[in-house]
Each structure stands twice: as structure tokens, then as C-alpha cells.
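For reference, the chain that follows is the form predicted on its own, supplied as C-alpha cells.
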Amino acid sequence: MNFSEIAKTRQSCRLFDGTKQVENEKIDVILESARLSPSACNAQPYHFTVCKGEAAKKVAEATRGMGMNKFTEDVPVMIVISEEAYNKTAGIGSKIKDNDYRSIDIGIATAYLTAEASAQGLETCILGWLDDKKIRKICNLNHPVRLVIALGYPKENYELREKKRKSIDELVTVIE
């Protein structure tokens, strides 16, 4: 699967198959293309925490606060990002540009990570609908939490959705 074909197909899946587990090796190349994605001075400036069992039924009960996300019960694999400090290069950078660059490194990493996904036919939900504190306790994490990735093998009957985006013209302007 190319790119855009990953582009066109990739939406956030709410219906995993919970009796099907992800293999290691795919979760393995998963990280592995997160971890070569661009960043702010190479900072790398955040932690991947893989929770698979008990842990992984622990932190998606951290994401169903006030009724959200209910179809993590059926999540196989949830993928804690936490914001880690930055390298001093892009720290100074930061404060000279007053712009948060994890954030940004942060997203470029997901982006990474659920294409990847893709490419290894499984699907992915990004929340963001969390609770920071029950999910650094269950991981052990000293830094926030700022994105859950729910990982899994869809159902038989997933389909893929239309996307519903702003057309192209709504989005770009080309300045000459």
C-alpha cells in the first residue's frame, strides 16, 4: 500500500476484534517508523509506552471517562505517548520562537505511527480524551500524557467510511 492509498483509507477504528491479538514484529516495525519521524532538532522530545493484557484493559478504562470511548473494552493494544523534555537545542529554540515544537513532534510521530499502522493492515483510534494521572500511575510514567493509541485487527463487518474534508481550495492558497 502506498501512501496515498494509506491517506485515503486510514480512519480511526471503533470497532476492534478483541480476540485478535497483534503480533510483535508488527508492533515492532510500528514503532520503528515513529521513531524515525522528523522532529525539532532530533529531539525525539516524548516516550512510547506498548500496553498489551491487563495494563492495555487498564488504560483504556482511563480513556472512557464520562461515558467516551467506550469501544476501547475491545482495544488489544494501547500505545501511551508521553511528552518527554526537549534536547537543549530545541528547548532554546522554543523559547526563542515561543512555539511549543513537542506538541508538534508529538503529532508528526502519531502520524508516523498509525500509517504505519496501516501499512500493516491494522487500524488505530487517536484519543485524546484521557485521564493523565490513572494512566502515568498504570504505566509508570513521570511525564504527561498527551496521546492514547488504541492498535488492533478491525471486526469482519468494519467498513471504511467516507471522508467527510474541506475541499482543497477551502484549504490552500498558492502565493507567487
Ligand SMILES: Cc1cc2nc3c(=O)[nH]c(=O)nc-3n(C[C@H](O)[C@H](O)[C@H](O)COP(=O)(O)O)c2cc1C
Given for the second form:
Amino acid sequence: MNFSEIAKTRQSCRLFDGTKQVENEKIDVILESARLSPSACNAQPYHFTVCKGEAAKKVAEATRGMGMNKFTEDVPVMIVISEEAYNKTAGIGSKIKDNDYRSIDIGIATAYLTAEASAQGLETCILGWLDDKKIRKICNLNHPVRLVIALGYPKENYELREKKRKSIDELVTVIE
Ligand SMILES: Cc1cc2nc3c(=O)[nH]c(=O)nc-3n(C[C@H](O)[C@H](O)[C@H](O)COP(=O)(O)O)c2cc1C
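Form predicted together with this ligand, following the form predicted on its own:
So here's everything in the complex, that chain up top.
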């Protein structure tokens, strides 16, 4: 798949097959692509904790509540993305320019991770509705949890949805 095909076919999966495990080799490829993503001053201010088995079940439980994310009961792998400290230059740049580069960096790494998962024939759902305290405890983390990525294979009959997005005209302004 080329990148345009990945952009068209990646979608948030909410119908995982809990009986189908994800191959470790594929998880390695996905994490390697996330590792290669760019970040402000190359600070890479994030950490990935891969949760499988019981750990995945516990993290999944910590993403549910108020009717949200019920589908996570069937997710075989949960990748927890926590925010690490800036390096010196990114920290200074962020202060001077009043810009939260860490969130941006985590977003870019997440885009790489989910795009590579699609290229590997896997499905993902980015989860921002999460219980930071609970997940930190499960994963033994000292830093804030920003996102959890649900990863796995879909159930049979899982279908591609039509994308709902703003039009290019709404999104883009060209100034010459
Ligand atoms: C930062 C972020 C947080 C998100 N949190 C959740 C979530 O907690 N639960 C969920 O089902 N989807 C979540 N999503 C998925 C979005 O709803 C989804 O990406 C968006 O509606 C576009 O649909 P698509 O991913 O299928 O193209 C999140 C996406 C992002 C980028």
C-alpha cells in the first residue's frame, strides 16, 4: 500500500477480534516506524508501553466509562503512550515560543504508528478517553499517559466506512 492508500483505508476500528493475537514481528515493525517519526529538536518525549494479555485487559478497562470505549473488551494489544520530559533545546524552544511540542510530537508518532499498523494489515483505534492514574499504576509509569492505541485484527465482516471530513476548501487557504 502506498501512503495515499493507507490514508484512505486507515480508520478507527471499534470491532476487534479478541480471539486473534497480533504477531510480535508486526508489533516490532509498528514500533520501529513510530521510533523513526520526527520530533521537535529530536527530543522524542514519549514512551511506548505494549500491553498484552491481562495487562491489555486492565488498560482496556481503564479506557471505559460513561458509555465510552465499550468495544475495548475485545482488544488484544493496548499500546500506552506516555509523555516524557523535553530535552534541553526543546524545553527552551517550547518556553520561548509558548508551544506545546510534546503533544505535537506524540501526535506525529501516533500517526506513524497507526499508519504502519494499517500497512501491516492491522486495525487501530486511538483512545484519548482514559484514566491516567489507573493506567500509570498498571504500567508502572511516572509520567502522564496521553493516548492508548488499541491494536488488533477486526472481526469478520468489518467494513470500510465512508470518510467524513471537511472539504479541501474549508481546510486549505493558498496565498500567493
Ligand atoms: C487524540 C484522539 C483521541 C481519540 N479518542 C478516541 C476515544 O477515546 N474513543 C474512540 O472511540 N475514538 C477516539 N478517537 C478516534 C476519533 O474519533 C477518529 O479518529 C475520528 O472520528 C475520525 O475517524 P476515523 O479515525 O475512523 O477516520 C480519537 C482520535 C484522536 C486523534
